[in-house]
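The form predicted alone is given below as one chain in structure tokens.
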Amino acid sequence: MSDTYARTTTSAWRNWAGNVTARPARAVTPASVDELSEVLRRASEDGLRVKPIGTGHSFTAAAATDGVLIRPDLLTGIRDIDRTTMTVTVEAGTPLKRLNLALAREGLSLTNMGDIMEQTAAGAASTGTHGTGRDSASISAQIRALELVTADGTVLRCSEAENPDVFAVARLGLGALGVISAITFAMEPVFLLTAREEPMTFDRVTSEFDRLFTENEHFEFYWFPHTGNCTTKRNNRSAGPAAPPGRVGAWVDDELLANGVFQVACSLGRAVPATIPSIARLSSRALSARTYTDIPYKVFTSPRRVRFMEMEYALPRESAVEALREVRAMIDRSPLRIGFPVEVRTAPADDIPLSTASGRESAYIAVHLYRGTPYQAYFTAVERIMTAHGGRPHWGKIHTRDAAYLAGVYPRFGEFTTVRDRLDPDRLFGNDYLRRVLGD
């Protein structure tokens, strides 16, 4: 114990979008699981709360704290790849970017990820990060086992054989539990995934909305608000063989068009507002039609380097076509000026109790702005469209939403607080958001 606190700092921490930042008493990074476990009770004794951090890429302050702040940056790695049971063991600091890579360096790959591979993989799990799959769920969904450090240091291993109770409700735990110290989950053998991807109107994509989603495995699409222009993105499992885009023509869409124009689009829209409907019109037209054959990491992810703000809730799956229609003629009605496309993606049902898909098919629909635009207003008018539905807000997205509403549209809330009662009754992993999400 005695170099832990030779890695301890005092700086404040800013998450990725700069909207939410802290100054904890101090930041450690521990270097091993006993070492954590001694962070944990060093802290119980000095009377200070603590919060892991990944990456920042959440826009809420569920990582914020003027406590302990624990950084990952040591608890990083593969521990173990079983090809018996077909699950990968890793630190609970590895960026998914590294794990991604391992994994495909070995022939492996997870089933299915989110559109980035920034985030780390406790971090992802902790604030259900998912991406878009008409069978295949979140990541959280793909965990098989984790370990858990609990308040008073004690290590905690967890599955549907060991602590089962704890691991039903651990899998997405917001960091309310306890530190996740290691995650094992589900991998297949690598496989190929067919993109294709193409212009569609919003009349169309909607009307056509169930059929388009049945007959892929992954499906999703971005609207441009102040037109009737929607790009749609369809992934499918193939035989092969591998056909990536051209590296010219991958470098045009994803860097050039995709955030280098993109960028200077937003931050002319956010200067002249009056110009963005003119940009949208450009912008949704830009994009061509592309199909290409890549692994999985290569098709689901993508470099996000203009920064924003976010607002992202799950519906249950058959009213996501009337909720977007509704936000269309809420903007259509207004006099807000929205330059960032709005995003459909779905999940199928699972039975993690905070899961945004726990219990119910779902559809996200996501909303942003360009950092340093006002965003209030127009998430306002979208929150509660989204309420209106029975929407559950991302635990990682910015939302107003509180306890007494979650635990209205979560069935198994109190089956979450109550273990979270028994683990952490002091509230040592407590801070102002989870009070407000999860109550006292």
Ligand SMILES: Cc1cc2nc3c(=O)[nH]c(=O)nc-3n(C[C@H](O)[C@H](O)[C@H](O)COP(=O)(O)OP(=O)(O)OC[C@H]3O[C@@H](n4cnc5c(N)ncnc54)[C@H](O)[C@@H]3O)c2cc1C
Contents of the next structure:
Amino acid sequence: MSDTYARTTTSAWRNWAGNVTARPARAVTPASVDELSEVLRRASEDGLRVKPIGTGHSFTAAAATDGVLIRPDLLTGIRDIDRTTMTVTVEAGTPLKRLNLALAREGLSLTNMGDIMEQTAAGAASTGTHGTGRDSASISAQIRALELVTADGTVLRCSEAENPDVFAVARLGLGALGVISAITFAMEPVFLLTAREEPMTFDRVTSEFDRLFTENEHFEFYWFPHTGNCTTKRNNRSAGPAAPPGRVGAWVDDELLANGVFQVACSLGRAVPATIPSIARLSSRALSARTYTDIPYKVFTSPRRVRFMEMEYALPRESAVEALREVRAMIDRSPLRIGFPVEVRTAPADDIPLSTASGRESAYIAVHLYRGTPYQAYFTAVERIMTAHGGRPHWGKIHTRDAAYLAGVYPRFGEFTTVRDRLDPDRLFGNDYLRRVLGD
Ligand SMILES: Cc1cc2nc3c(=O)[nH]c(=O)nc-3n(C[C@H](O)[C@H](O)[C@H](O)COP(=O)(O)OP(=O)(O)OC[C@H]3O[C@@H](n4cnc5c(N)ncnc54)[C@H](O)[C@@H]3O)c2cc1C
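Could the form predicted together with the ligand be given as well, to go with the form predicted alone?
Next comes the full complex, and the chain you just saw is listed first.
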């Protein structure tokens, strides 16, 4: 055990967006499940609370603690690839990027994923990280089993067969139930996706949203505020051959336009907000149509170097277009100048109590602002629209909802808190964020 404490530090922690900081009493980097159990035991003895972190990509204070911060860096790696059950088991701190690369090398892949792959497996699952899909759902929904170290140091194996009540809720556990030490995901033979990116007008996308959603396995679009322009992306499985974007074209689109030029445009817009509508008109026209075919993680994810703040709400899918039109009308009526596109994605209903898509077909509306831009007025106005539609906020993205509201939009909320009360009666894993969203 002295090893773990030799790796103890006390420096401040800050998230990716820079809006959450914490000063833990100590930070530890356990290298095994035994060390993890020992960390929990010591924290209890010292009267300190505990919080495992991932890579700090949440915009909420979900991972913040003034107690013992558990770093994921030595709980990484692939434990097992099982081609009979078509599952892969990873240590919980494994970055999704490492998982994707390891699977691809073996001719395998996850089914669906979000926009980036920097997060850890446990961090991504704990807030319900999702991409877009008609039939395939979030990272949490792809979990087949997990290993959870609970407050008293017990190592619980959870699946539909073992501890099924814990498994049901712990796939999206908000870090409230214990420290996940390993996750088993469903996987499949690697496949090809053909991506079709195409500009479309706001009126067309919104009037044809149902058809675009139904006809594509993965449909999403971005709307550029102050314009009538959108960029759409349709990803569908393809027999091949692979036809990745050319190196120069990919660099121009993914690095120069999406990161380099966008960074300059954001800085200009932040300094001189009056320029934002003209910049939006220009940037919404800069991305031209393109089609390419590649393996899943290369199509789903891309680097995001421009730092931003984000709020995202899941709505019943049939409400999404109306809510988006309300967001547009609100921006047009207001003095707000919004330089970041609004992203719309979808997910099928799943069976995870605190999943934003729990029990209902969902569409997500995400709003972003360049880091350093005051975001409250915009996010508050959007949040009012989303909550009027019974929206459920992404657990890792900015929102102001509390337990009273959340219990109303999650029919299975009580199922989660019952398991939490049993596993963590003394709130070893508590923090201010959990007190707000779970009620104590
Ligand atoms: C640039 C960017 C792009 C993003 N894109 C998407 C996207 O496409 N889709 C989407 O849905 N979200 C997206 N997000 C949000 C992000 O995926 C989530 O906030 C995710 O939870 C971050 O994972 P992390 O590893 O950084 O975890 P952290 O933010 O560090 O932690 C998140 C939560 O996980 C808990 N946790 C971490 N490790 C463990 C463990 N071992 N056991 C138990 N609990 C644990 C923490 O305590 C905390 O509650 C994005 C965020 C950024 C900054």
